[in-house]
Structures are given as structure tokens and as C-alpha cells.
Amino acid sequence: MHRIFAHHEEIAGDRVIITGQRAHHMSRVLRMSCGDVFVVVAPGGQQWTAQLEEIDSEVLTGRLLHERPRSTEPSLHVTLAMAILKGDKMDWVIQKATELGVHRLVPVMCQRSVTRIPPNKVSARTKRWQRIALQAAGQSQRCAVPIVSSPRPLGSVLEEVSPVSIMAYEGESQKGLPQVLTDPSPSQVTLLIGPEGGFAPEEVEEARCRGVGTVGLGPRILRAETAALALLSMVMFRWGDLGHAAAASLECPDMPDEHPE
């Protein structure tokens, strides 16, 4: 069934209207007509049946037919730190790790990232990234789409990550994810991973620095958009709810309106 993230301001009673990219994408990709059922997602993580009643050239018009209880979200709130990779890998990762239910993704630049984008491109790439996010929480059935930050330096994150922070680092070996997860579950966890050449040593003291605790992920030396996903996966194993039956009926958290076209 189609998924559709609305605006506050597109739900007025038990109707929803559907305009921009969203109205062009049902009508003319999918080609749905009147009587069709889709569902509904408003920015506090409400979900709704609905069923499409008008077509009117660019601006759709449903009906909402009954609330749908069921949560989608983890309650731990992973932020992704992400070094920019070259080529269509940073598109990869943003997509499946909005599959297994990160909260945030911060594209970093580094000293050892081969990709620089040119500052007249930050933005159209940061929305571009940002309807790759909203297109897989649509796919994945999530209530709420990741928020994809604009490409910052490795300083300004380290200056603002989470209390359980981690760093996978390829020249760690003393510690691993299995000394790290053993942790109370915390509810929130800031993830950092370098570009295809590694993080430079002075990044990764800075970061020690910081209070991120850096882990080797293994005896073999994973590509980036790997490293990204195996530690995702293994902190939204232990911490969060992957591998877990699916609840019943939960409530959607509230999530920050941040739902582009």
C-alpha cells in the first residue's frame, strides 16, 4: 500500500490533500485513481487509511478512513555520522540505514574524504539525499523519515555527539562491539564512520578526546558503506528493536515536522 508523509496543514478533518511531487508521483508514476486506499503519515507520527476520492491535476484529495495504531519506530535515537563517499555509495547507505530505523544522518567531510562538494551543490545534494531518506521510510513503512543534516566538518560534530558514541576504526584492537554493547540501552547513540581511506590519526584522538569510544568491527577490513551498516545493524540489534516481533499496537513518538516533498 502506498505511504504518503503529509503536513500538518494538508490534514483538515478526515480529509488530507496532496499536492507537489507527492500528488505527480500517485498520479502519474503509480497511476491511482478514485476508490484506491493508500496511507496516511502526519509530522507527530499518526497514521491513517485512506482512500482517494479527487484527481484534480496536480492536487489530490482522500478520505481518512480509520487510524492505524501501529508503531514503526525504534525508541533508541541512532544518529549515523557518515563520512561523504564517492559515486552512488552515500545514496546506499542513506537508504537501507533509513530501512533499519536510524533516527539522523550527518554527511562529514574529513581529511582523508576523497569527495568535496563544491559549496554551490551542498544544497540541492542535501535535499537530494533527503527524498532518498523520505522514499525509504515510505518503502520500509516507517512513521516518521530521517532527518538528513547538511554536510558538516568533522570538528562540529564531534562537538555535539551523544553521550554512548562510537567510532569504528580499523587500527583498534582492543576493543570490539561486544566490551561496548554490553552498556545499559541508552536512548540515544551517535555512530561514526570514515571515508574509504579510514579516519586520520589525529581525527580519531580528537574524537577519544571527546569521549567516543573507538571499536574494531573484526579481523577483516570492511569498505565504509559496510563498516556503516554491520555497526548499525549490531547497535539496533542489542539496543534497538531489529530481530524483534512486531508490537501490535503502539503509538508513533512524537517526530520533529521535517517532511519534505
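If you're wondering where the values come from, they're calculated on a predicted model, not measured in any experiment. Positions refer to the first chain, counted from 1. Between two forms, the rigid core is defined as the largest C-alpha subset superposing within 1.5 Å. Compared with the form predicted in complex with S-adenosyl-L-homocysteine (SAH):
Positional change of R22 between these two forms reaches 2 Å or more at the C-alpha, relative to the superposed core.
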Contents of the next structure:
Amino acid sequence: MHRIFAHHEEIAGDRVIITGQRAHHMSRVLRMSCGDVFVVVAPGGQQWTAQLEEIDSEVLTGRLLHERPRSTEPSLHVTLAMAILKGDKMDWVIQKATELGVHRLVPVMCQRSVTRIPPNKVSARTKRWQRIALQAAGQSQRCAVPIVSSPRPLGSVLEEVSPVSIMAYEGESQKGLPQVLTDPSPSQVTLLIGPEGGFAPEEVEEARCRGVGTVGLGPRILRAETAALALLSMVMFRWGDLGHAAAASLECPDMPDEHPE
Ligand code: SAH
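Now the other one: the form predicted in complex with S-adenosyl-L-homocysteine (SAH), given that the block above is the form predicted on its own.
Time for the whole complex; same chain goes first.
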């Protein structure tokens, strides 16, 4: 079933009204017509089965028939604070982290970051990352799109990390994930991954002062993107829903590619 991500204001009572490119796509590309059934996903992840009442290339109206279970969202909210990486590696991390169930992505500027986004390109880059998250959310049948914030300096990220926060640090020889993941599951966790050159010692110190736990991820040095997905996978396995039996209620084999403009 086609899945459409709607803005809050597009849903009122038992109606959804969608305009612009998404209406055009449903009418002209998917050739949907009155009576067809589709899925509406609200920004918070609530979703309904809806039926098309009216459609043309500019606007569509649907009636919400019944609410659907939010079966694909993990109850664990993971924020991945990821140092901005070179080339298209950041795109890749955003896409894969979305598939693995990340809740929020924060691109981070660190002392040793080699990639600096010029101020006039920040907005376009953030939108591009949001688009990648949106497409990956649709493709992996998520019920909510991860939030991608604009890039922030590490210092400001450290000011508001979750009570449970884990920084991957290759210099940590005392503590690994087996010790950390024995704690009972928190509802939120922040994961921090450094840039290609690693975190600077002062950054690691500042993080520790803020209560962030540093962990080693094993004896080998991983590329930052590998470290991000390895850490996210292990946390989602232990505290989230990764590795569990597949959801029995998935009924949306289509690959949705529509989103709020
Ligand atoms: N330049 C550093 C490695 C940086 S790897 C060096 O050569 O020593 C990039 C990021 O991946 C690091 O900042 C860290 O967050 C993560 N990382 C890579 N390997 C890791 C490991 N074995 N343990 C913990 N974190 C690791």
C-alpha cells in the first residue's frame, strides 16, 4: 500500500488533504483513483489506513478509515551524534542508521573534522540529509522519519546529551560495550562518533565531565561510518528491537517515495 508522510496541518478530523508534488505523484505517476486505499503517516508516527475521496494533479482528499499500529518504531529513542564525514559517507550513515531505527541524527563539528560546510551551504546540506532520512524511512517501512538537525559544534551537543550517553573512543581501554549494555534499557540514549581523525583528548575529557561514558568497540580501529553502524546495531540489539522476529503486521510492500515538500 502506498505510504504518504503528511504534515500535521494536513490532517483534520477524519480527513487528510495533500497538495503539491505528492498529490501529483499519486494521481499522475501512481495513477491512483477514488476508492483506492493508502497509508497516512503523521510526523509523530501515528498512522492510518485512508481511502481516496477526490484526487487531481494538485490536491487529494482522503478519509481516514482506521488507525494502524505503530509496529515498526522502536521504543528506544537513539540520537546519533555523528561527526560530519567526507564525501558521501554522511549520506550513507544517515540512510543506514535510519534503516536500523535511529530516532534523531545530529551532524557534529569536531576539532579534527576535515569537512567544514560553508555557512551558505548548511541549509541545503541539512535538507539533503533530511531527504535521505525520509526516503530511507519510507523504504524500510518506518512509521516515523528521523529528525536530522542542522550541524552543531560538539560542545553544544554535549550540553544536552541524554542521561545515558555513549562516546565511541578508540583510546578507551577500560570499558567496552558488554559492561555498559548490562544496564536496564533506558528510554533514550545518545551515541557519539568522532570524525576520521578521531576525537581530540580535550573533547573526550569534556564529554566525560558531562557524564558521557566512553567505550572501546574492540581491538581494531574502525572507520567512523563502520563504528557508527556497529555501535548503533549493538545498542539497538540489546536495548531496542533489532534482531527480533519480523513484524507480523507489515502490509506495505511498496517502496513509498513521497514526502512532505
Ligand atoms: N584517527 C583515529 C581513529 C578515528 S576512527 C586513529 O587513527 O586512531 C573514527 C571514529 O570511530 C572515532 O572517533 C571513534 O568514535 C570511532 N572508533 C573507531 N574505532 C573505534 C574503536 N575501536 N573503539 C571505539 N571507537 C572507535
